[in-house]
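As structure tokens, one chain now follows by itself in the form predicted on its own.
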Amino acid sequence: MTDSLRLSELRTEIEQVTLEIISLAGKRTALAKEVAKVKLSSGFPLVNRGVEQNLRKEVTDQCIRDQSDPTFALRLLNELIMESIRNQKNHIKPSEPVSAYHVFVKAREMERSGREVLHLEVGEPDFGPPDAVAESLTKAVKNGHAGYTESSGIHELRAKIAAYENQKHDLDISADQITITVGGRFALYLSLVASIRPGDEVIVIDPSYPAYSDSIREIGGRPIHLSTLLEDNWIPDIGLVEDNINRTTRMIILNSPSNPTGKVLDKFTLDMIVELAVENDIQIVSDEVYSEFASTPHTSMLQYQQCRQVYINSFSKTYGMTGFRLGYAISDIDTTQRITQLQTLTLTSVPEFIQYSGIKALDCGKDADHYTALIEKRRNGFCKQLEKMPVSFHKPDGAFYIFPMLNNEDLNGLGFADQLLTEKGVAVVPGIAYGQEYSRFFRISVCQPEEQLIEAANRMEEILG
């Protein structure tokens, strides 16, 4: 038999197998729709990790018998599961989108109609950038720093960030390990795209910043949400983390201090998570944009150099530079080059004059210390106000936020937030935006002047009693 004839036969066989796979996938989708109807009528949850784990074991065993790659098969299984979940969701009446942004939009609409609104929904500090930063921006433009730069960012800024982090954590990070990004959020997105393939799983600790799971799904990954509890002081269950690690687990996302709880992960918890990550060759993405606002000891993921990681930070919160859109990612050389390559494809670089303002910001330590003390004072003051209300919460360890739970089981965060905004002109974010388990919670941002926070608390108490 000639090679060309053999090749033709193999192609025909591949075509037949492919069509059979497509036919079976269609049958599986039809079954998933039937499952959705039963779940909807019976009130069963969309996701059952126990059922998935059994199926995962059967797939792995089948691969062993067939001497095929179980990792690829399990990624394919995740794709099928995600498609089933999407089909099941199609049978559920779509809910109104809930996030800090959507609440903010509604609040702005009220303001345009003449209503006064106190904004406790967005994590945007009112203090703005230090004067020296604003001046450096104008100076940079006048000096001609308004052109293209290398996609990783100008060397002067990367070197200064490296020196800053090295001094803070006693490390030896090089400028080549740093990519300057358009805010911390884009650093997160680039980190995910650099490492996640369709069908990969990413462990997310809830309650969590919604952009984590939204970004994971957007690139074809699957977020695995692990809940933490108020009664456990928002400490993750390490056993639960371990139980949810499998061959397709590619990444764990950590956020300390947390948005929305303000929780700072203690060193023991981080030690345990890092140990699991190293044992299973899992990358950790550590979002530490609120690290300067920690009021309890904060351990950075940068201190765990034995672990594959991407460290993310931003100038937005620490220096009041939200509109500058200036952040950065630190990782190993290979990952940094991949992140930089992706940034090259999408937007070339952060504007040059913005990068020069970042250099100046790193000299404004006294301003940052003042901002940190101001936010801590506001957090503490609002917590005292909340102690008089029928809510339960843990005093935050850091960040801009407080995440109370309504004690009245007949109330939910969504209804309360809507009533508070509509009747009292105070905008907060319903807790369900940060995870399905948190329907009785709401998030408060303490980024407004103290007198506005006191007034907002008084209006809140008028509703809660």
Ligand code: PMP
Second form
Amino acid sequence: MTDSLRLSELRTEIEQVTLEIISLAGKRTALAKEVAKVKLSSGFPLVNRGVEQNLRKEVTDQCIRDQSDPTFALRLLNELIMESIRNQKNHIKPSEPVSAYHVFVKAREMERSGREVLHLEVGEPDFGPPDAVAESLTKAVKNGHAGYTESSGIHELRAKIAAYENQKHDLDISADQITITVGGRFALYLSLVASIRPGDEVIVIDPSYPAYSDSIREIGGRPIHLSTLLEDNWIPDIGLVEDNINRTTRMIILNSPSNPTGKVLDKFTLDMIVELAVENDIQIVSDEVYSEFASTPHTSMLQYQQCRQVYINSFSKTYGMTGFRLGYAISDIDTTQRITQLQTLTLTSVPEFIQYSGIKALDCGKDADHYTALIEKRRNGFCKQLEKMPVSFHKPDGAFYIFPMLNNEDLNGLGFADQLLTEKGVAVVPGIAYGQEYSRFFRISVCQPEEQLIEAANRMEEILG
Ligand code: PMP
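Switching forms now, from the form predicted on its own to the form predicted together with this ligand, please provide the structure.
Every component of the complex follows; first up is the chain already shown.
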């Protein structure tokens, strides 16, 4: 048989198999719609990890029998499961989106109509950048630093960050392992795009910063939300993490200190997560944008160089530079190159003068220490006031936030936040923004001057009694 005849035969066969797959996928979707109807009428949850786990096992067994690649099959299975979930969600009336941003927009509307609002919803410090940083901007532009730069960022800034992190953690990271990004948020997004393929699973510890799951979903990955509980002091259950790892688990995202709980993960917990990550070849993305605001000993992921990782930090919080949009990612050389390529593709580079302001910021340790002390004082002050109210909370170890639970079971965070905003002009974020299970919680940000925080707590007490 000639090669072209053989090729033509194979193509016909592939066509037939493809059509069979499409037809079976259609049948599966129709069945998923039936499942949705039953679930909706009987109130069963949309996702059942136990059922999924069985299916995953059957798929793996079949791959072993067929001598085919289970990793690809399991990613495909995840695509099918995600399609079923999307179909099922189509039957549910979408609830109004809830996030710090949505509350902020509503609060701004109230302000436009003449109401005064105390903003305890935004995670944006009221202290601006140090004077020296502000001044460095015009200086940089006047000195001709107003152009494009290498996509990874200017060498001087990367070298300075490397020296700063090396000194802090006793490491020898090189400037080539660093990408300067548009805020920590873009570092996070690029890290995900660099490593996640459609159908891959990413473990997210809840309650969590909503950008994690939104970004994972946006690129076709599947966030696997693992809850932590107030009664466990927000410590993740390592057994649960282990049970949720499978061949499609590509990444675990950690955030310590945490937004919204203020929890700092202890070294023992990190040791165990790293051990699981290494054993299963999973990358850890460690979002440490609040690391300078830790009041208890903070262990950085950078101290676990045995583990594949992307470490994320930002100038936003540490130096009050949110609007500068300046952050960075540290990883191995290959991942850094991939992240840098993606930055070339999307925006060439961070503005040059902003990068120069970052160099200046790294000399402003004293200002950063002052900001840290200020936030800690505010957090402690607010916690004291909360102790008199019918709420339960873990005293935060760091970050800008307190995440209390309403003790009254008849109250939920959404209703309370709405009442607090409309009746008392105090904006907080309902807990549901950080995970479905936190409907009785709300998040307080202590980024406003102390007098405003005291006033806000008093108004809160007027509602809660
Ligand atoms: N991670 C967490 C946990 C955050 O709370 C934020 C900002 N709210 C970011 C990352 C991103 O911050 P930025 O992009 O300003 O660096």
